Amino acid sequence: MFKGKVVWITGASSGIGESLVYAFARQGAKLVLSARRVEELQRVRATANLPADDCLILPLDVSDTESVATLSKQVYDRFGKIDILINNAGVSHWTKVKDLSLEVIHKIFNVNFFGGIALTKAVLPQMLASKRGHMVVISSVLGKMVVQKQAAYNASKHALQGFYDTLRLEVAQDGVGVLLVCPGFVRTNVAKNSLNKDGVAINQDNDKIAKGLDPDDVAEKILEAIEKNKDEIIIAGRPERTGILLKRLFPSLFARMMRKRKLL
């Protein structure tokens, strides 16, 4: 299905994004790799053994929404189309609300929500005109439940759910698929890169994330979901799936349990 398809992946320099690059490369896709660190994108391209003609390294800070139009034009100029957009870039934090500054809240939302929305808006017209394409959004199980000290992150993922569930309804008859991916604990650097109250990475490991799912397995499940044109997938272990179910069916019980739970 993916041979010759043009796939634009943000957050492609590590974690799930990096694993997605390898998975699509094995399928013969043409890839646009975006993240802030050019040297890491070059490493990923080399590891994926991507031919120069089939890959475009496009440095991007997703919070800089004003650059999106120019960057998307570069993709169209190079490949003529975008078949799949994967909004994967994201950042978390580890701060109670009472200590959380508006500056950090804005930073979380600019990366996790507004950046991806800007890319979606830039790519959507072409997909609608061609009556084909796929929007893939890497959300989180925390778009369906919450944990302490991650209020802005939780809220940004809830916002993604609302926005893209709505978009899916609106483009259902236009040949454009919208997939929401809700991972649980995955072995990435998301915990170490989480921001403190001053907006600085905490650089602290998290045992649950360190023992989480293999990002390569997560990537394969995402490709399978795109191929099957699914609306949403939850890729998580039993604790996260149980939490989502409790939140939905027994919200008071869920709240009592989560008051006592610590992740770090």
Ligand code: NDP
Contents of the next structure:
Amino acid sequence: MFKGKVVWITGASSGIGESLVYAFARQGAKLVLSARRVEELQRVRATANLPADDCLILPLDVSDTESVATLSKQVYDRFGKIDILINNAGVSHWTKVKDLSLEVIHKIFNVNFFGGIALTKAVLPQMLASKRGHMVVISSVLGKMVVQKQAAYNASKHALQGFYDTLRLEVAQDGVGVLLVCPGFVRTNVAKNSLNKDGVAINQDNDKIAKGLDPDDVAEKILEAIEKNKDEIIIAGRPERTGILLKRLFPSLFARMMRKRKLL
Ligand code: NDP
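Write the structure block of the form predicted together with this ligand for the protein whose form predicted alone appears above.
Below, the chain from earlier opens the complete complex, with every other chain and molecule after it.
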């Protein structure tokens, strides 16, 4: 299904995004690799063995929403179309609300929410005109429940759910698919890259992330979900799934457990 398709992945320099590059490359897709660190994108391209003709490295900071429209033009100039956009770039934080500055909250939202929305808006008209395409957004199980010290992250992922659920309704008749992906703990650099109260990466691993799912397995499940045109997929272990269920069915019990952090 993915042979010759043009797939634009943000956050392609690490973790889930990097694994997605390898998974799509194995299927013969043409790839646009985006993130801030160009040397890491080059490393990923080399590891994926992507021929120069099938790959465009497009460094970007997703929080610079103004430049996104001009960047999408570079993709159209090179490949003439975008079949799949994967809004994967994201950042977390590890701070209680009382210590969380507005500046860090803005930073989290600019990357996790507004950046991807700007890309979506830049790409949507062409998908609507051609009556095909797929928007994929990497949310989180924390778009469905919450944990302490991640208020802005939780909120940004909840916001993605609202936005993309709405978009899906609006484009349902236009041949454009919208897939929301909610991973649980995945073995990536997400914990290390989480911001402290000063907006600086904490550079410390987290036990649950270190023991989390293999990002390559997560990537394979995402490709499968696109192929099956699913609306949403939760890729997570039992504790996170239980958390989502409890939050939905027994919110007070969930809150009591999470206050003491007995669940996750
Ligand atoms: P990583 O920290 O390993 O990767 C994050 C990626 O996002 C990197 O490629 C990074 O590249 C990119 N990125 C960060 N900020 C920006 C920016 N301003 N502009 C462009 N790119 C940026 O973490 P994951 O792979 O885990 O994260 C991928 C997604 O998965 C995120 O949205 C995260 O919230 C989500 N997720 C992860 C979970 C996990 O347990 N790992 C669980 C649930 C969701 P660079 O630094 O080069 O810019």
